[in-house]
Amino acid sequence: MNAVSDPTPSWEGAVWVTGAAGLIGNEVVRLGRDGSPSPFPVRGVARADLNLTDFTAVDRLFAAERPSAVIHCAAMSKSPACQRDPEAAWRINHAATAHLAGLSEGIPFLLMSTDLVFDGLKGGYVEADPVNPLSVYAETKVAAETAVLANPRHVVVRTSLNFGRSPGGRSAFNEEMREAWRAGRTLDLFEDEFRSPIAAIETARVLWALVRGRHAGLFHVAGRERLSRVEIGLLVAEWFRREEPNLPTPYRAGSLRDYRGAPRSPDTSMDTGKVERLLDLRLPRFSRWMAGSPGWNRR
């Protein structure tokens, strides 16, 4: 899949989608243009187009294009990179978000956030549960959420692992797994670490529904299934073996009890009932989606 490029320099009134060269952002742009649930033109804003931490440049482009809404997917999203360079993580994930949300005071603004704002000691998290971030990445996302939700008309969406094909072929968790297997590595997967994975196209559909409906507040958008890292790995391996029958997919099942690295949240599975009730939809179970279910089932 190639990144979606803008065919024209005139974007007045378009919906801005930041992070357009990433997995979710590219899906949002593609869906907005192809299927279009969007009532407006869609302007993909990638890093090559605009440095979101250059506030002067952001102000200038925002004033020139006057977007009708902003779906903010851009982020420094790799937790190890954030741990290595917390200053950059805070600048990109918090400061740039707060600035862009401020510019969008009078228009719909949606921030993509993460299940990792939780410490994972509970699982089945609802939106009202208290956050307790364990990493720099999660800390910056909690701060960004607070900045965005200070405007009662804005939206924050927390999601989990998103499956798909990114423009560069390296953004999705499944792409990282495939590259490891192609390089002959054996993956260490935990039996007692749980997430709620979802396909990026399903996430993109919900984002458009929230923006188009001018909904506000905090929502969890994830798969309706609590899966361990081992279970997720097996589903991804089966998927890739359909595309590459000879691809070795070795893994070792381990336990967080034996892990000695940076803190990890053991169970960040999320309850998606709030957004399902609001939009009258049922989000897919990841295992069913991977097996070929259409996944976007109206009640």
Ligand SMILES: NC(=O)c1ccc[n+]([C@@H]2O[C@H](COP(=O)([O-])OP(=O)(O)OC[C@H]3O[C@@H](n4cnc5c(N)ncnc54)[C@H](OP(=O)(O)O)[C@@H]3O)[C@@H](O)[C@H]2O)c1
The other form holds:
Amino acid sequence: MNAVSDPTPSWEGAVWVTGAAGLIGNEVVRLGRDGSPSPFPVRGVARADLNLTDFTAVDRLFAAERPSAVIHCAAMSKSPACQRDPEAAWRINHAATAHLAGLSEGIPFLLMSTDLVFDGLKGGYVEADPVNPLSVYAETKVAAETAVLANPRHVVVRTSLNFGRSPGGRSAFNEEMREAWRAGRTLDLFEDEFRSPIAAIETARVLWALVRGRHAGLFHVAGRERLSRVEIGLLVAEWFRREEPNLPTPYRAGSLRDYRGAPRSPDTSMDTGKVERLLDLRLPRFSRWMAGSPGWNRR
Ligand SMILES: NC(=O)c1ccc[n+]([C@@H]2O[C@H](COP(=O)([O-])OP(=O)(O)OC[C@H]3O[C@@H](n4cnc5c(N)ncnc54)[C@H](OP(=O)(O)O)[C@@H]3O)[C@@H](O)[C@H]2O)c1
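Can you return the structure of this protein in the form predicted in complex with the ligand rather than the form predicted alone?
The complete assembly is shown below, putting the previous chain first.
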């Protein structure tokens, strides 16, 4: 059951990062292993190392390695996939999370959750706002949040769209957009659906700061800018055209009013003041970050 890909001989006392082959988990592992800000050895736990829904295997590895903290990024993270297979979504997003949080009773445990726990009728959400999930994905995350927050030592971080490069090159929303453009598709983007996007590396920095500081509770970690899907699409298109000047990036601006699919939350922009005040930092505006600003700054 040892990770074949990693040469470190013993993981005892390391910080476990689940979902290590995914977009955010990979950034968390990289940032931890680069030294600052992590003083701990970091154990990236990918599916190839451990299937988190195999509870017997999880118990065995957890007992053998006795992690000092867990940053739980593994999930069925795409809403359409959860909608297609609710049973699998509940098993990994809720049951496996509750199981791992139970094993982590005496150590810091951080769960990644989502802005989609909200119905999006209000926008500018603070942590105290009531949730109202509209999809299977969001329902599983709300249940997982409740299980994790039952332990006063534990942390839940809700984030928004994360921009970045995933190890497989296909997980981030921007990678999905590029794949569609490379295939010659025109993207339909809503001008009246709003999110607070953030670069995954900035999210990862905040996760480490929360775990290192032994902070507990519920936090919103997102970009400090409310942007429509069209505005986000234009920023992503501009970014990719720097790397691939000939990439066609066509899109059609549409309205949620004319949309007839599974329910969508129109405005899940989040207020990040709580975590910014706690950690004394200012999260970047996505448009500035995309334009090359250094990002996460001390106030
Ligand atoms: N990225 C975003 O924009 C965003 C926004 C809001 C919230 N979040 C949340 O943030 C967290 C990380 O997101 P992400 O974008 O990094 O997701 P991701 O790229 O899809 O990575 C999730 C990882 O979890 C792994 N996993 C799934 N089921 C597993 C299992 N049974 N055992 C072990 N590993 C398993 C996946 O492995 P396979 O690839 O092999 O399935 C994948 O590598 C998730 O909880 C997600 O819901 C992400």
